[in-house]
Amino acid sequence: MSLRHGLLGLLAEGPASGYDLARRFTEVLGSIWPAQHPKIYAELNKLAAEGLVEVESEGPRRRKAYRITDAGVVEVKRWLTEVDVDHTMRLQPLLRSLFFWMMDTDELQRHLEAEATYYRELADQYRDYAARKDRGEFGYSEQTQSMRVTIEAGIRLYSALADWAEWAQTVPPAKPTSPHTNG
(Lines of atoms letter the chains of each structure in order from A and count residues from 1; the text may use other names and numbers.)
(Lines give C-alpha, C1' and ligand atoms only; values in the text may rest on other atoms or scores of the structure.)
Protein backbone atom coordinates (compact mmCIF):
# COMPACT_ATOMS: atom_id res chain seq x y z
CA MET A 1 0.00 0.00 0.00
CA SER A 2 1.11 3.47 -0.76
CA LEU A 3 1.36 5.82 2.21
CA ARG A 4 0.22 8.68 0.00
CA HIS A 5 -2.95 6.89 -1.02
CA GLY A 6 -3.61 5.80 2.55
CA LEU A 7 -3.37 9.41 3.67
CA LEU A 8 -5.58 10.62 0.84
CA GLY A 9 -8.16 7.95 1.66
CA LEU A 10 -8.21 8.91 5.33
CA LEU A 11 -8.51 12.59 4.42
CA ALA A 12 -11.45 11.73 2.16
CA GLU A 13 -13.27 10.89 5.42
CA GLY A 14 -12.65 14.42 6.70
CA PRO A 15 -9.92 16.93 7.58
CA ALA A 16 -7.17 15.80 9.96
CA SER A 17 -3.75 16.77 11.25
CA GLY A 18 -0.65 14.66 10.73
CA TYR A 19 -0.94 13.53 14.33
CA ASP A 20 -4.57 12.50 13.82
CA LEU A 21 -3.64 10.60 10.65
CA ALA A 22 -0.85 8.72 12.46
CA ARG A 23 -3.32 7.78 15.21
CA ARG A 24 -5.85 6.59 12.62
CA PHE A 25 -3.23 4.46 10.88
CA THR A 26 -2.34 2.86 14.22
CA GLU A 27 -5.99 2.38 15.19
CA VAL A 28 -7.14 0.90 11.90
CA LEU A 29 -4.08 -0.85 10.51
CA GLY A 30 -1.80 -1.23 13.53
CA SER A 31 0.95 -3.69 12.82
CA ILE A 32 -0.29 -4.42 9.31
CA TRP A 33 0.72 -1.03 7.94
CA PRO A 34 2.56 1.15 10.47
CA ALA A 35 3.02 4.79 9.53
CA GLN A 36 5.58 6.88 11.36
CA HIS A 37 4.96 10.56 12.11
CA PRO A 38 7.98 11.93 10.18
CA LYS A 39 7.01 10.01 7.05
CA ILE A 40 3.41 11.17 7.33
CA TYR A 41 4.42 14.83 7.64
CA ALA A 42 6.85 14.54 4.73
CA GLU A 43 4.19 12.91 2.56
CA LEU A 44 1.58 15.54 3.51
CA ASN A 45 4.00 18.25 2.34
CA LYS A 46 4.47 16.43 -0.98
CA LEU A 47 0.71 15.98 -1.39
CA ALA A 48 0.17 19.69 -0.69
CA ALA A 49 2.85 20.66 -3.22
CA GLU A 50 1.08 18.48 -5.81
CA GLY A 51 -2.30 20.05 -5.04
CA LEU A 52 -3.82 16.81 -3.76
CA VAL A 53 -4.36 18.16 -0.22
CA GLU A 54 -4.44 21.63 1.26
CA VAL A 55 -4.16 23.13 4.71
CA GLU A 56 -7.64 23.72 6.03
CA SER A 57 -6.60 25.40 9.26
CA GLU A 58 -3.60 26.04 11.44
CA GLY A 59 -3.91 25.74 15.20
CA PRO A 60 -1.73 26.16 18.25
CA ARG A 61 1.93 25.21 17.87
CA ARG A 62 1.51 25.42 14.07
CA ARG A 63 -0.59 22.24 14.05
CA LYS A 64 -2.08 22.00 10.58
CA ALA A 65 -5.31 20.30 9.64
CA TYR A 66 -5.31 19.06 6.04
CA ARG A 67 -8.20 18.34 3.75
CA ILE A 68 -8.27 16.46 0.47
CA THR A 69 -8.82 18.44 -2.74
CA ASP A 70 -10.95 17.37 -5.70
CA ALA A 71 -7.71 16.37 -7.45
CA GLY A 72 -6.83 14.23 -4.42
CA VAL A 73 -10.18 12.42 -4.61
CA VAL A 74 -9.60 11.77 -8.31
CA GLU A 75 -6.14 10.37 -7.50
CA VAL A 76 -7.47 7.97 -4.84
CA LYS A 77 -10.16 6.73 -7.21
CA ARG A 78 -7.56 6.27 -9.97
CA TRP A 79 -5.38 4.27 -7.58
CA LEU A 80 -8.32 2.09 -6.52
CA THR A 81 -9.54 1.38 -10.04
CA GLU A 82 -6.58 1.62 -12.41
CA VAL A 83 -3.38 0.74 -10.55
CA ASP A 84 -2.46 -2.93 -10.19
CA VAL A 85 -2.59 -4.17 -6.61
CA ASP A 86 0.82 -4.83 -5.06
CA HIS A 87 0.36 -8.25 -3.44
CA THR A 88 3.78 -8.19 -1.80
CA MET A 89 3.67 -9.10 1.88
CA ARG A 90 6.73 -8.70 4.06
CA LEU A 91 6.21 -10.91 7.07
CA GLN A 92 9.35 -11.15 9.16
CA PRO A 93 8.01 -14.20 11.05
CA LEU A 94 7.90 -16.12 7.77
CA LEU A 95 11.41 -15.03 6.84
CA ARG A 96 12.62 -16.16 10.26
CA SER A 97 10.87 -19.51 9.85
CA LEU A 98 13.21 -20.27 7.00
CA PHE A 99 16.00 -20.41 9.59
CA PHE A 100 14.26 -22.20 12.45
CA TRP A 101 16.66 -25.07 11.89
CA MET A 102 19.34 -22.91 13.59
CA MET A 103 17.43 -22.71 16.89
CA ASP A 104 17.49 -25.18 19.76
CA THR A 105 14.23 -27.13 20.03
CA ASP A 106 13.34 -25.57 23.40
CA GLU A 107 14.04 -22.04 22.12
CA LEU A 108 11.98 -22.69 19.04
CA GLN A 109 9.06 -24.08 21.03
CA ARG A 110 9.06 -20.99 23.29
CA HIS A 111 9.31 -18.72 20.27
CA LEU A 112 6.42 -20.42 18.48
CA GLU A 113 4.26 -20.41 21.62
CA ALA A 114 4.88 -16.67 21.98
CA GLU A 115 4.06 -16.11 18.30
CA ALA A 116 0.81 -18.07 18.56
CA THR A 117 -0.19 -16.11 21.67
CA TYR A 118 0.69 -12.78 20.03
CA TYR A 119 -1.35 -13.51 16.91
CA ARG A 120 -4.33 -14.89 18.86
CA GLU A 121 -4.38 -11.72 20.99
CA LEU A 122 -4.28 -9.52 17.89
CA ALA A 123 -7.08 -11.51 16.26
CA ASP A 124 -9.10 -11.14 19.48
CA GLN A 125 -8.52 -7.36 19.49
CA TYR A 126 -9.78 -7.18 15.93
CA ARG A 127 -12.78 -9.36 16.87
CA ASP A 128 -13.64 -6.96 19.70
CA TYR A 129 -13.34 -4.03 17.30
CA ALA A 130 -15.55 -5.83 14.78
CA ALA A 131 -18.18 -6.53 17.43
CA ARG A 132 -18.25 -2.84 18.35
CA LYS A 133 -18.67 -1.93 14.70
CA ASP A 134 -21.40 -4.56 14.27
CA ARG A 135 -23.27 -3.10 17.27
CA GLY A 136 -23.25 0.27 15.52
CA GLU A 137 -20.93 2.04 17.94
CA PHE A 138 -19.29 3.80 14.99
CA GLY A 139 -22.44 4.28 12.92
CA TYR A 140 -23.23 2.72 9.59
CA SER A 141 -21.50 5.02 7.11
CA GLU A 142 -19.84 3.72 3.96
CA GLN A 143 -16.46 4.38 5.61
CA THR A 144 -17.45 2.25 8.61
CA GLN A 145 -18.67 -0.54 6.37
CA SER A 146 -15.39 -0.52 4.44
CA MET A 147 -13.45 -0.50 7.69
CA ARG A 148 -15.41 -3.57 8.83
CA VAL A 149 -14.15 -5.41 5.74
CA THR A 150 -10.58 -4.40 6.63
CA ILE A 151 -11.04 -5.55 10.23
CA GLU A 152 -12.30 -8.94 9.05
CA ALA A 153 -9.14 -9.31 6.95
CA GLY A 154 -7.09 -8.62 10.09
CA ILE A 155 -9.06 -11.21 12.06
CA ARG A 156 -8.54 -13.85 9.39
CA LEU A 157 -4.88 -13.01 8.79
CA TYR A 158 -3.91 -13.08 12.46
CA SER A 159 -5.98 -16.20 13.13
CA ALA A 160 -4.21 -17.94 10.26
CA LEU A 161 -0.79 -16.89 11.58
CA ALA A 162 -1.72 -18.15 15.06
CA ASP A 163 -2.81 -21.47 13.55
CA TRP A 164 0.46 -21.63 11.61
CA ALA A 165 2.56 -20.98 14.75
CA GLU A 166 0.64 -23.68 16.63
CA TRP A 167 1.06 -26.15 13.76
CA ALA A 168 4.78 -25.35 13.49
CA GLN A 169 5.22 -26.50 17.10
CA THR A 170 4.16 -30.02 16.08
CA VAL A 171 6.55 -30.63 13.18
CA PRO A 172 10.32 -30.59 12.65
CA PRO A 173 12.43 -28.65 13.48
CA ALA A 174 10.33 -27.78 16.57
CA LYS A 175 9.46 -31.43 17.13
CA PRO A 176 12.42 -33.58 16.05
CA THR A 177 11.65 -36.84 14.38
CA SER A 178 13.00 -40.00 15.93
CA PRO A 179 15.65 -41.78 13.89
CA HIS A 180 14.33 -44.60 11.75
CA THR A 181 15.33 -48.04 12.91
CA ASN A 182 15.52 -50.77 10.37
CA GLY A 183 15.26 -53.97 12.05
The other form holds:
Number of protein chains: 2
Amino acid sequence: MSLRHGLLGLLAEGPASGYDLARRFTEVLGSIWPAQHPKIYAELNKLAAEGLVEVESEGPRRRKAYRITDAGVVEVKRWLTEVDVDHTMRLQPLLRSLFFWMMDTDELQRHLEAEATYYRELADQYRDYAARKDRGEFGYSEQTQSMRVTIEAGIRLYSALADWAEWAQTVPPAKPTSPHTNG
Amino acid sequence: MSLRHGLLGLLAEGPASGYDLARRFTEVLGSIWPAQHPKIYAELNKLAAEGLVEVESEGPRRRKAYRITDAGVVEVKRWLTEVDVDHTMRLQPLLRSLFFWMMDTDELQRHLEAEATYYRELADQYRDYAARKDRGEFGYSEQTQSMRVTIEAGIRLYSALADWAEWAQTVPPAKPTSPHTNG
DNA sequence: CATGGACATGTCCCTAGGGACATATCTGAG
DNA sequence: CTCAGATATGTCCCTAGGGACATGTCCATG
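Please supply the corresponding structure for the form predicted together with the DNA (the preceding block corresponds to the form predicted alone).
Below is the entire complex, every chain and molecule, led by the chain shown above.
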Protein backbone atom coordinates (compact mmCIF):
# COMPACT_ATOMS: atom_id res chain seq x y z
CA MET A 1 0.00 0.00 0.00
CA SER A 2 2.67 2.50 -1.03
CA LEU A 3 0.47 4.54 -3.33
CA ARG A 4 -1.09 5.96 -0.20
CA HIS A 5 2.24 7.13 1.12
CA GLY A 6 3.44 8.18 -2.29
CA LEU A 7 0.51 10.56 -2.53
CA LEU A 8 1.03 11.83 0.99
CA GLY A 9 4.71 12.40 0.26
CA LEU A 10 4.01 14.33 -2.90
CA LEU A 11 1.38 16.41 -1.11
CA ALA A 12 3.92 17.19 1.58
CA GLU A 13 5.71 19.29 -1.05
CA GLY A 14 2.58 21.39 -1.50
CA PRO A 15 -1.11 21.24 -2.44
CA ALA A 16 -2.04 19.45 -5.65
CA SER A 17 -5.04 17.95 -7.36
CA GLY A 18 -5.53 14.32 -8.30
CA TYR A 19 -4.84 15.32 -11.86
CA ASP A 20 -1.54 16.96 -10.90
CA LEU A 21 -0.54 13.93 -8.89
CA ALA A 22 -1.44 11.57 -11.71
CA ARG A 23 0.77 13.60 -14.03
CA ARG A 24 3.65 13.53 -11.58
CA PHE A 25 3.24 9.80 -11.18
CA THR A 26 3.38 9.13 -14.90
CA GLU A 27 6.14 11.64 -15.62
CA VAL A 28 8.59 11.15 -12.77
CA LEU A 29 7.55 7.84 -11.30
CA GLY A 30 6.25 6.07 -14.38
CA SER A 31 9.01 3.51 -14.60
CA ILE A 32 9.57 3.17 -10.85
CA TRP A 33 6.09 3.20 -9.38
CA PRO A 34 3.29 3.25 -11.95
CA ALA A 35 -0.15 4.40 -10.80
CA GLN A 36 -3.39 4.83 -12.73
CA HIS A 37 -5.55 7.86 -12.16
CA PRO A 38 -8.61 5.93 -10.94
CA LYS A 39 -6.56 4.54 -8.09
CA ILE A 40 -5.17 7.96 -7.27
CA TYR A 41 -8.59 9.61 -7.04
CA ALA A 42 -9.93 6.73 -4.97
CA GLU A 43 -7.00 6.86 -2.59
CA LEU A 44 -7.27 10.64 -2.23
CA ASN A 45 -10.90 10.24 -1.18
CA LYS A 46 -9.91 7.64 1.39
CA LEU A 47 -7.11 9.85 2.69
CA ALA A 48 -9.54 12.77 2.98
CA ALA A 49 -12.04 10.59 4.86
CA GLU A 50 -9.29 9.66 7.29
CA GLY A 51 -8.23 13.25 7.76
CA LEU A 52 -4.73 12.76 6.37
CA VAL A 53 -5.40 15.24 3.59
CA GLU A 54 -8.06 17.91 3.12
CA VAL A 55 -9.49 19.86 0.22
CA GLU A 56 -7.48 23.05 -0.06
CA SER A 57 -9.43 24.67 -2.87
CA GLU A 58 -11.89 23.93 -5.62
CA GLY A 59 -11.04 25.23 -9.05
CA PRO A 60 -12.44 25.23 -12.56
CA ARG A 61 -13.58 21.93 -14.11
CA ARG A 62 -14.47 20.45 -10.72
CA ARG A 63 -10.80 20.55 -9.84
CA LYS A 64 -10.10 19.78 -6.20
CA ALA A 65 -6.69 20.58 -4.81
CA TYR A 66 -5.69 18.68 -1.69
CA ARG A 67 -3.45 19.76 1.15
CA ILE A 68 -1.76 17.36 3.54
CA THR A 69 -2.81 17.70 7.18
CA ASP A 70 -0.59 17.51 10.26
CA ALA A 71 -1.84 13.97 10.79
CA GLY A 72 -0.86 13.24 7.21
CA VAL A 73 2.67 14.50 7.74
CA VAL A 74 2.97 12.39 10.87
CA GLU A 75 1.80 9.36 8.89
CA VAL A 76 4.36 9.75 6.05
CA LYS A 77 7.14 10.23 8.55
CA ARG A 78 6.00 7.19 10.49
CA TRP A 79 6.04 5.21 7.27
CA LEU A 80 9.48 6.49 6.33
CA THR A 81 11.08 5.76 9.65
CA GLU A 82 9.15 2.96 11.34
CA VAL A 83 7.76 0.76 8.59
CA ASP A 84 10.14 -1.79 7.10
CA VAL A 85 11.15 -1.19 3.51
CA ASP A 86 9.51 -3.59 1.09
CA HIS A 87 12.33 -4.78 -1.15
CA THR A 88 10.08 -6.78 -3.43
CA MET A 89 11.22 -6.67 -7.04
CA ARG A 90 9.28 -8.24 -9.82
CA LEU A 91 11.31 -8.00 -12.99
CA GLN A 92 9.80 -9.91 -15.85
CA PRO A 93 12.89 -9.36 -18.04
CA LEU A 94 14.98 -11.28 -15.50
CA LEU A 95 12.44 -14.04 -15.20
CA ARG A 96 12.53 -14.35 -18.97
CA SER A 97 16.30 -14.51 -18.97
CA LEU A 98 16.11 -17.83 -17.11
CA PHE A 99 14.55 -19.25 -20.26
CA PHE A 100 16.89 -17.79 -22.85
CA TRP A 101 18.08 -21.32 -23.60
CA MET A 102 14.68 -21.96 -25.21
CA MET A 103 15.15 -19.19 -27.77
CA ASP A 104 16.92 -19.33 -31.13
CA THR A 105 20.27 -17.58 -31.11
CA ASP A 106 19.01 -14.99 -33.61
CA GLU A 107 15.84 -14.28 -31.67
CA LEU A 108 17.82 -13.95 -28.48
CA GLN A 109 20.28 -11.50 -30.02
CA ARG A 110 17.47 -9.35 -31.36
CA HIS A 111 15.71 -9.53 -28.01
CA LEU A 112 18.82 -8.50 -26.10
CA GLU A 113 19.52 -5.66 -28.48
CA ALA A 114 15.99 -4.33 -28.07
CA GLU A 115 16.29 -4.64 -24.30
CA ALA A 116 19.63 -2.85 -24.27
CA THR A 117 18.22 -0.02 -26.36
CA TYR A 118 15.17 0.28 -24.14
CA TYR A 119 17.20 0.49 -20.95
CA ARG A 120 19.81 2.77 -22.48
CA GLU A 121 17.14 5.25 -23.54
CA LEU A 122 15.57 5.27 -20.11
CA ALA A 123 18.98 5.74 -18.50
CA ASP A 124 19.65 8.64 -20.87
CA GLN A 125 16.34 10.24 -20.01
CA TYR A 126 17.17 10.08 -16.34
CA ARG A 127 20.66 11.38 -17.08
CA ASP A 128 19.20 14.39 -18.91
CA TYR A 129 16.89 15.02 -16.02
CA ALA A 130 19.84 14.88 -13.62
CA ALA A 131 21.84 17.27 -15.79
CA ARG A 132 18.99 19.77 -15.83
CA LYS A 133 18.72 19.50 -12.07
CA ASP A 134 22.46 19.95 -11.67
CA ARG A 135 22.29 23.03 -13.89
CA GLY A 136 19.86 24.44 -11.34
CA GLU A 137 16.83 24.27 -13.57
CA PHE A 138 14.61 23.00 -10.77
CA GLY A 139 16.10 25.10 -8.00
CA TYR A 140 17.92 23.88 -4.94
CA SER A 141 15.16 22.94 -2.52
CA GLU A 142 15.61 19.86 -0.38
CA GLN A 143 12.69 18.31 -2.27
CA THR A 144 14.46 18.57 -5.63
CA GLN A 145 17.62 17.34 -3.95
CA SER A 146 15.76 14.16 -2.95
CA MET A 147 14.41 13.89 -6.47
CA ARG A 148 17.99 14.09 -7.68
CA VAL A 149 18.85 11.10 -5.52
CA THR A 150 15.90 9.14 -6.92
CA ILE A 151 16.94 10.04 -10.46
CA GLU A 152 20.46 8.86 -9.73
CA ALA A 153 19.02 5.48 -8.80
CA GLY A 154 17.17 5.40 -12.10
CA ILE A 155 20.35 6.19 -14.01
CA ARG A 156 22.36 3.51 -12.23
CA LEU A 157 19.63 0.87 -12.39
CA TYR A 158 18.86 1.27 -16.07
CA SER A 159 22.52 1.63 -17.00
CA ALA A 160 23.21 -1.62 -15.17
CA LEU A 161 20.41 -3.35 -17.06
CA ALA A 162 21.58 -1.92 -20.38
CA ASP A 163 25.14 -3.08 -19.71
CA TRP A 164 23.81 -6.46 -18.69
CA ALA A 165 21.77 -6.85 -21.88
CA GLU A 166 24.87 -5.98 -23.91
CA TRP A 167 27.06 -8.31 -21.91
CA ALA A 168 24.52 -11.12 -22.31
CA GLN A 169 24.90 -10.87 -26.08
CA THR A 170 28.50 -11.99 -25.69
CA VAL A 171 27.68 -15.05 -23.60
CA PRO A 172 27.80 -18.31 -25.58
CA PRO A 173 24.60 -20.42 -25.41
CA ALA A 174 26.45 -23.26 -23.68
CA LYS A 175 29.96 -23.99 -22.45
CA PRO A 176 32.22 -23.35 -25.44
CA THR A 177 34.11 -26.13 -27.20
CA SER A 178 35.70 -28.30 -24.57
CA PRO A 179 37.37 -31.46 -25.96
CA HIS A 180 35.48 -33.90 -23.77
CA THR A 181 31.98 -32.37 -23.67
CA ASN A 182 29.29 -33.76 -25.95
CA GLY A 183 31.77 -36.21 -27.32
CA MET B 1 0.47 -13.41 -15.61
CA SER B 2 4.13 -14.39 -15.66
CA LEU B 3 3.89 -17.02 -12.93
CA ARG B 4 2.20 -19.21 -15.50
CA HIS B 5 5.11 -18.92 -17.90
CA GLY B 6 7.65 -19.08 -15.14
CA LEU B 7 6.29 -22.46 -14.16
CA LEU B 8 6.17 -23.66 -17.75
CA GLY B 9 9.75 -22.54 -18.26
CA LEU B 10 10.99 -24.31 -15.18
CA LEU B 11 9.10 -27.46 -16.19
CA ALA B 12 10.72 -27.26 -19.61
CA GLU B 13 13.97 -28.17 -17.85
CA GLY B 14 12.40 -31.37 -16.58
CA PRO B 15 9.51 -32.75 -14.51
CA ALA B 16 8.97 -31.33 -11.06
CA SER B 17 6.32 -31.14 -8.37
CA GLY B 18 4.64 -28.02 -7.07
CA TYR B 19 6.77 -28.34 -3.99
CA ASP B 20 9.97 -28.48 -6.05
CA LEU B 21 8.87 -25.47 -8.07
CA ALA B 22 7.96 -23.51 -4.94
CA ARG B 23 11.45 -24.21 -3.59
CA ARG B 24 13.09 -23.10 -6.82
CA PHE B 25 10.99 -19.96 -6.79
CA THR B 26 12.00 -19.01 -3.28
CA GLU B 27 15.65 -20.02 -3.66
CA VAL B 28 16.59 -18.73 -7.09
CA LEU B 29 13.81 -16.31 -7.92
CA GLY B 30 12.93 -15.06 -4.47
CA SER B 31 14.21 -11.54 -4.94
CA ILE B 32 13.34 -11.29 -8.63
CA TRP B 33 9.95 -12.92 -8.92
CA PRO B 34 8.45 -14.00 -5.59
CA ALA B 35 5.68 -16.58 -5.67
CA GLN B 36 3.75 -18.22 -2.84
CA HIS B 37 3.04 -21.93 -2.93
CA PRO B 38 -0.76 -21.59 -2.96
CA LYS B 39 -0.53 -19.69 -6.23
CA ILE B 40 1.85 -22.23 -7.69
CA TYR B 41 -0.38 -25.19 -6.95
CA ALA B 42 -3.41 -23.34 -8.26
CA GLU B 43 -1.63 -22.39 -11.46
CA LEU B 44 -0.36 -25.93 -11.99
CA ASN B 45 -3.91 -27.21 -11.81
CA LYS B 46 -5.01 -24.65 -14.36
CA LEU B 47 -2.09 -25.52 -16.63
CA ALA B 48 -2.97 -29.21 -16.35
CA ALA B 49 -6.61 -28.49 -17.16
CA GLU B 50 -5.47 -26.65 -20.27
CA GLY B 51 -3.17 -29.45 -21.31
CA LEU B 52 0.01 -27.41 -21.08
CA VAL B 53 1.39 -29.71 -18.40
CA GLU B 54 0.44 -33.21 -17.31
CA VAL B 55 1.00 -35.36 -14.24
CA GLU B 56 4.16 -37.32 -14.84
CA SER B 57 4.10 -39.41 -11.68
CA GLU B 58 2.57 -39.60 -8.25
CA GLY B 59 4.94 -40.16 -5.37
CA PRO B 60 4.86 -40.50 -1.62
CA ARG B 61 2.98 -37.90 0.44
CA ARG B 62 0.51 -37.18 -2.38
CA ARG B 63 3.36 -35.79 -4.39
CA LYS B 64 2.47 -35.08 -7.99
CA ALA B 65 5.26 -34.40 -10.44
CA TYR B 66 4.30 -32.52 -13.57
CA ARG B 67 5.79 -32.74 -17.04
CA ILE B 68 5.41 -30.03 -19.67
CA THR B 69 3.52 -31.08 -22.81
CA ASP B 70 4.34 -30.17 -26.40
CA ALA B 71 1.57 -27.57 -26.26
CA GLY B 72 3.21 -26.20 -23.14
CA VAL B 73 6.58 -25.85 -24.83
CA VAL B 74 4.93 -24.06 -27.75
CA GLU B 75 3.24 -21.70 -25.29
CA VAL B 76 6.46 -20.72 -23.44
CA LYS B 77 8.24 -20.13 -26.71
CA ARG B 78 5.34 -18.04 -27.97
CA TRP B 79 5.53 -16.00 -24.79
CA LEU B 80 9.28 -15.59 -25.08
CA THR B 81 9.28 -14.49 -28.69
CA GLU B 82 5.90 -12.93 -29.47
CA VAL B 83 4.64 -11.35 -26.27
CA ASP B 84 6.01 -7.93 -25.41
CA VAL B 85 8.26 -7.76 -22.38
CA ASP B 86 6.59 -6.14 -19.40
CA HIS B 87 9.16 -3.68 -18.07
CA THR B 88 7.12 -2.68 -15.06
CA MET B 89 9.26 -2.01 -12.01
CA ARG B 90 7.83 -1.26 -8.64
CA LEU B 91 10.67 -0.35 -6.31
CA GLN B 92 9.47 0.92 -2.98
CA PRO B 93 13.00 1.93 -1.94
CA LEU B 94 13.13 4.38 -4.85
CA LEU B 95 9.68 5.73 -4.13
CA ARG B 96 10.81 6.33 -0.57
CA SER B 97 13.93 8.11 -1.75
CA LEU B 98 11.73 10.86 -3.20
CA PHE B 99 10.81 11.68 0.37
CA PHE B 100 14.24 11.58 1.97
CA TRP B 101 13.94 15.33 2.57
CA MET B 102 11.31 14.56 5.22
CA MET B 103 13.71 12.45 7.29
CA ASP B 104 16.20 13.59 9.90
CA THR B 105 19.78 13.48 8.68
CA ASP B 106 20.62 10.79 11.26
CA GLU B 107 17.66 8.63 10.38
CA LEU B 108 18.46 8.96 6.71
CA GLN B 109 22.08 7.95 7.21
CA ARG B 110 21.04 4.90 9.20
CA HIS B 111 18.46 4.06 6.61
CA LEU B 112 20.92 4.33 3.73
CA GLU B 113 23.49 2.25 5.55
CA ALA B 114 20.96 -0.50 6.17
CA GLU B 115 19.90 -0.38 2.55
CA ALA B 116 23.48 -0.53 1.32
CA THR B 117 24.17 -3.53 3.54
CA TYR B 118 21.03 -5.28 2.38
CA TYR B 119 21.84 -4.83 -1.30
CA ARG B 120 25.51 -5.63 -0.84
CA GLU B 121 24.65 -8.93 0.82
CA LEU B 122 22.25 -9.89 -1.94
CA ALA B 123 24.83 -8.95 -4.57
CA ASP B 124 27.41 -11.09 -2.75
CA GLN B 125 25.03 -14.03 -2.63
CA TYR B 126 24.50 -13.80 -6.37
CA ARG B 127 28.25 -13.41 -6.85
CA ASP B 128 28.90 -16.60 -4.89
CA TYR B 129 26.31 -18.39 -6.95
CA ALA B 130 27.98 -17.16 -10.13
CA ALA B 131 31.40 -18.27 -8.90
CA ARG B 132 30.09 -21.75 -8.14
CA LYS B 133 28.55 -21.92 -11.60
CA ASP B 134 31.78 -20.73 -13.19
CA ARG B 135 33.67 -23.41 -11.27
CA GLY B 136 31.42 -25.91 -13.02
CA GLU B 137 29.50 -26.90 -9.93
CA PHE B 138 26.18 -26.95 -11.78
CA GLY B 139 27.47 -28.38 -15.02
CA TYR B 140 27.50 -26.73 -18.40
CA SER B 141 24.01 -27.25 -19.75
CA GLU B 142 22.37 -24.46 -21.69
CA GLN B 143 19.85 -24.20 -18.85
CA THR B 144 22.51 -23.40 -16.27
CA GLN B 145 24.11 -21.03 -18.75
CA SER B 146 20.84 -19.08 -18.87
CA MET B 147 20.71 -19.15 -15.11
CA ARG B 148 24.20 -17.71 -15.11
CA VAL B 149 22.93 -14.79 -17.19
CA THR B 150 20.05 -14.20 -14.77
CA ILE B 151 22.43 -14.31 -11.84
CA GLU B 152 24.66 -11.77 -13.54
CA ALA B 153 21.68 -9.42 -13.73
CA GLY B 154 21.14 -9.92 -10.02
CA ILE B 155 24.76 -9.10 -9.27
CA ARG B 156 24.72 -5.96 -11.38
CA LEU B 157 21.33 -4.76 -10.17
CA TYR B 158 22.02 -5.19 -6.48
CA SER B 159 25.55 -3.84 -6.79
CA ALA B 160 24.15 -0.77 -8.50
CA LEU B 161 21.64 -0.29 -5.70
CA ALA B 162 24.31 -0.81 -3.04
CA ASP B 163 26.58 1.73 -4.73
CA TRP B 164 23.66 4.11 -5.01
CA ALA B 165 22.79 3.81 -1.32
CA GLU B 166 26.42 4.51 -0.45
CA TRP B 167 26.62 7.42 -2.85
CA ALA B 168 23.39 8.87 -1.45
CA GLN B 169 25.01 9.09 1.97
CA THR B 170 27.44 11.63 0.55
CA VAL B 171 24.75 13.87 -0.95
CA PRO B 172 24.08 17.00 1.11
CA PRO B 173 20.41 17.52 2.11
CA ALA B 174 20.23 20.74 0.08
CA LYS B 175 22.49 22.79 -2.14
CA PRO B 176 25.73 23.30 -0.20
CA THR B 177 26.89 26.73 0.99
CA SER B 178 26.22 29.21 -1.75
CA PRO B 179 26.78 32.85 -0.70
CA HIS B 180 23.35 34.11 -1.71
CA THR B 181 21.06 31.19 -0.76
CA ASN B 182 19.05 31.39 2.44
CA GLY B 183 20.68 34.68 3.16
C1' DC C 1 -22.75 29.31 -31.33
C1' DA C 2 -21.08 24.76 -31.81
C1' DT C 3 -17.68 21.66 -31.37
C1' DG C 4 -13.16 19.36 -30.73
C1' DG C 5 -9.90 18.72 -27.41
C1' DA C 6 -7.63 19.28 -23.07
C1' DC C 7 -8.62 19.29 -18.27
C1' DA C 8 -10.57 16.78 -14.35
C1' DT C 9 -12.88 13.16 -11.68
C1' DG C 10 -14.82 9.26 -11.26
C1' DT C 11 -17.32 3.90 -11.62
C1' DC C 12 -16.82 -0.86 -12.47
C1' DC C 13 -14.97 -5.30 -13.15
C1' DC C 14 -11.46 -8.54 -13.33
C1' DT C 15 -7.04 -10.68 -12.20
C1' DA C 16 -2.76 -11.13 -9.49
C1' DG C 17 -0.75 -11.55 -5.24
C1' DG C 18 -0.18 -11.75 0.03
C1' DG C 19 -0.99 -14.42 3.71
C1' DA C 20 -3.60 -17.04 7.26
C1' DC C 21 -5.26 -21.41 7.83
C1' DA C 22 -6.19 -26.53 6.90
C1' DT C 23 -4.81 -31.16 5.93
C1' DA C 24 -2.60 -35.41 4.44
C1' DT C 25 1.58 -38.25 4.44
C1' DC C 26 5.82 -40.06 5.58
C1' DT C 27 10.31 -40.53 8.36
C1' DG C 28 13.15 -40.83 12.13
C1' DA C 29 14.19 -40.36 16.97
C1' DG C 30 13.16 -41.88 21.46
C1' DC D 1 4.45 -47.07 19.31
C1' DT D 2 4.24 -42.24 19.38
C1' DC D 3 5.01 -37.98 18.03
C1' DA D 4 7.71 -34.04 16.20
C1' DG D 5 8.97 -32.32 12.01
C1' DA D 6 9.62 -32.31 7.14
C1' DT D 7 7.26 -33.14 2.89
C1' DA D 8 3.38 -32.02 0.02
C1' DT D 9 -0.99 -29.94 -1.51
C1' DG D 10 -4.44 -27.29 -1.02
C1' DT D 11 -8.77 -23.53 0.50
C1' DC D 12 -10.16 -18.98 1.52
C1' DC D 13 -10.31 -14.14 1.95
C1' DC D 14 -8.71 -9.69 1.25
C1' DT D 15 -6.26 -5.93 -1.06
C1' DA D 16 -3.68 -3.86 -4.93
C1' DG D 17 -3.52 -2.93 -9.54
C1' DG D 18 -4.79 -2.88 -14.69
C1' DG D 19 -7.77 -1.11 -17.74
C1' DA D 20 -12.24 -0.19 -20.09
C1' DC D 21 -15.72 2.99 -19.81
C1' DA D 22 -18.49 7.26 -18.28
C1' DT D 23 -19.06 12.04 -17.18
C1' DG D 24 -18.52 16.85 -16.35
C1' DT D 25 -16.13 21.38 -17.46
C1' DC D 26 -13.82 24.84 -19.80
C1' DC D 27 -11.36 27.06 -23.75
C1' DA D 28 -10.02 28.04 -28.36
C1' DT D 29 -11.19 27.99 -33.03
C1' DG D 30 -14.02 28.47 -36.97
